[in-house]
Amino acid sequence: MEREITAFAPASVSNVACGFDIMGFALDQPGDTVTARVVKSPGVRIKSITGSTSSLPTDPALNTAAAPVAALLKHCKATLGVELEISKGVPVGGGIGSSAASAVAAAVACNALLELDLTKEELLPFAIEGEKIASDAIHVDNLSPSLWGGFILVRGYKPIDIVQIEAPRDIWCTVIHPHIEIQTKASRKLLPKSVPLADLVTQTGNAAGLVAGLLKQDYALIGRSLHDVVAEPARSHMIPGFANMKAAALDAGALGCSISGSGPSVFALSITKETADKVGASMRKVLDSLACPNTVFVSRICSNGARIIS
């Protein structure tokens, strides 16, 4: 048995405008790495958390990386323990799947460390234990892209039904992350308890249109479908300069633009890297004018998801 394993899991964009809790895709970068090693004392211990840590808890009961490992140890009735070193590349509370990346990387590393040979389908329920800590809810639109890679549709939750959709290779994603933190739990409380029928029709039409656009490589259809009439109106006021950033992205040539996950990050899809870079520069000008520190990521959709790196 290997005594130490390191796994990487990528950041992800969830909701993808019209697909609240049912759509997401992985980014090539940034991502989290988790090193897991066997120790004699039973249970899970967090040795260190480095990188974009904010104020992440080292108490295993409160940490999104430790929870999947504890569940895996219980599952295999292990008498040994696992020690974790977590390196955060994904901004905490940034809306690009920070908790999911840590949970997935830890689950993948522990699976290899303990030689459990669980499939990704079998690993997902363990990764969910980490996401529960972050949001008090079961949603896998960040977890599943981070685990599998690519573009994911969550067809249903009872039971969880994951559908992988092949996205056009020439699509690029721009993500701008304002350096503020929005907790998923707080952001979900802003959502409406009910949705008017007309909005339901619009949202489901856009979700279906986005899937069709991806499959047909119809970029105009993708652009027409990247509209959110449910979560974006309720959450956008939390993001500095959101309306101006969205307008700037579209003016720069983006197919569409919306909130990434629960925010504050904002994503835009483009057809070329040149356009994606231009979109990032245009959105950054908006935040710079507000004296809001920010980071821009430009990435293809990551096709291979979480993986062992050492």
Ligand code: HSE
The other form holds:
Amino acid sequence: MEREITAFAPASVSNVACGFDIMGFALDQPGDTVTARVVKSPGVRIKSITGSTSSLPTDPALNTAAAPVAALLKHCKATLGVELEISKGVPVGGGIGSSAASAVAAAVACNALLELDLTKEELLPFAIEGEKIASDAIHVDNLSPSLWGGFILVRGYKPIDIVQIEAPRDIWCTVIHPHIEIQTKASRKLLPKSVPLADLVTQTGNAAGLVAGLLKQDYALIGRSLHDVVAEPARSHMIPGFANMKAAALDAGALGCSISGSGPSVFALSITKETADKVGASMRKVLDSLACPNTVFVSRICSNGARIIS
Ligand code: HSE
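Mind pulling up the form predicted together with the named molecule next to the form predicted alone we just looked at?
Shown next: the complete complex, the earlier chain at its head.
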């Protein structure tokens, strides 16, 4: 039988309101599964893409799962090739790290398949090759939670400096995904080119407050910090019913609510699953009233990142 390895990588919520490009956390579900198989012909081939979409490119040069594998093959000067079967659980263009989950699952599967023994730190640059296809700018706020799991702070980019923050286990995340697609590249074009000093002060105060709140398990501080004065005002108009969904989430008891990544998904954090479910139902009512099909995910912050499943 041909040698093959299957890996799973979770979806993630990035930005987390106040941490544009520098914060993210992994969800338990959904996630992407990638099976990598050794084949004789060199290079990467995508055998199939199934699941939440079938419209992703199968051209390896344009596919976020194939790019890390191509880079890994080049790195180890392989003469053989790798064939990929991609099963998408994460909605494409949904704002919960779809491209990152595919890139990470493929990198992790290929690392094991080729017995490269690269650490997660060493694998990250290869996963970045996949994310580059989805976004013009390098950002690892979806890739790193998907790879490591948990709540991640990207302390810096030059060089990349990842810090895993221990988040309280009783925090639950609600994500509502309106069934529209927003490409990260397009969503980034909406962002301001510069930020007023007063907004910088507000945003850094909130980012620091969120980290302190997570570490101190101070839920009121977490709630006070979940505000975004940079990306949310520039992007929220793309999301049907955003203001009403946010108000409904807060009314239902969420600590805070904002755009997940580059949208269109919206996330809220709550202290109990019961509240997180109630928040999901309240946000869903808003989208249902607009006849906007949607999916709600309720999950803890997942402490496990990508892993080999077979
Ligand atoms: N931080 C990135 C952005 C995440 O907001 O553009 C993209 O999913």
